[in-house]
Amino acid sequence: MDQIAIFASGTGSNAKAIIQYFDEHESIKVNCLLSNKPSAKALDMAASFGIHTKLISRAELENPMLLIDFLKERGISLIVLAGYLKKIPADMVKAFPNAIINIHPALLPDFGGKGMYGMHVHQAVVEAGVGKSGMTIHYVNEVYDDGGIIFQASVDLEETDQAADVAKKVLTLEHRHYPKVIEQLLLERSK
């Protein structure tokens, strides 16, 4: 059975997409939803569907081999951000070689990169003037929303556009697609 850490800062959308998709799966199981956020409405959320829920301390931002133990110990293959706002150390990273991903709420390359996260990310898309966005899943790395593309899904938008309009379109998208691929990863590791 693969087991699923889920990493969330915020209200947890895309996590309870992810929690519900497997909830029942046959191989597949979210083990631990982690947040850096007390007030993050991601744990109550996980906690109601009876996913065990931690919040990372200090010790363990300052020292990484902490979380890594923790996340060894429950036989995490995989770990999933969503909504995450901290950058991952790089020990964590290589601790976990090609089985960290994100989803990004853009087409990376563009838009992408420290800062850019939520609404500024959607306000930078309107602003630029594009006529289509969309969302990224790609591997972490030692740097914001570079590592490797898995996969990508785009959404036009019209020019009346605002940035709550773009979150929303491309919201839809990652609740689509987010799980299926995490599945699809899963399964082809498996093979």
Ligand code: GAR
Contents of the next structure:
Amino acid sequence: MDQIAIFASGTGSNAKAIIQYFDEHESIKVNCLLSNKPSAKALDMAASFGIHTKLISRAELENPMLLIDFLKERGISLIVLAGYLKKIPADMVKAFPNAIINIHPALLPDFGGKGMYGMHVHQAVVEAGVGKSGMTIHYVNEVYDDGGIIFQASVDLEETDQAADVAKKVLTLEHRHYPKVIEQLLLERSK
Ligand code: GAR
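What's the form predicted in complex with the ligand like, now that we've got the form predicted on its own?
Below, the chain from earlier opens the complete complex, with every other chain and molecule after it.
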């Protein structure tokens, strides 16, 4: 059984799509959901599905080895970032080579990098007046939004679309694709 750990800082709508998709999957299980934010709705959402939840402590943020031990003890084979806004420490990237992935709400390499998250991304897309946006699933390395791209999908934008409209369109794409891309990645790896 492949065991997934989801990291989320916010609402957790992607986390929810992933948890629902893998419910009763024969070889992939969502093992736990971790958050750095006590108020993250994702924590309550995951708990309501019976998923083990964990609030990442300040000590764990400062000393990633503690978190790495926790994840290794639970047999985690893939860390899935779903709206997780803290930087992943280099030690964790080393401890989970090619086993940490992130979803970004734009077509990287455009509209990525430090400070580019959530609505900031969609606002920048609207201001740039581009005709489309989309989502990118990529490996996580030591630099924000810089790891190898695994999958992208795009959506057309209307001239009248505001940041909230773009967010809605992109989120729909994210929910549709993230669980399937995770499944494909893990099934490929276990061949
Ligand atoms: C998603 O749109 C995700 O792509 C984005 O945060 C949102 C989380 O929504 N992530 C980033 O901006 C990371 N740079 P959710 O909590 O409802 O899944």
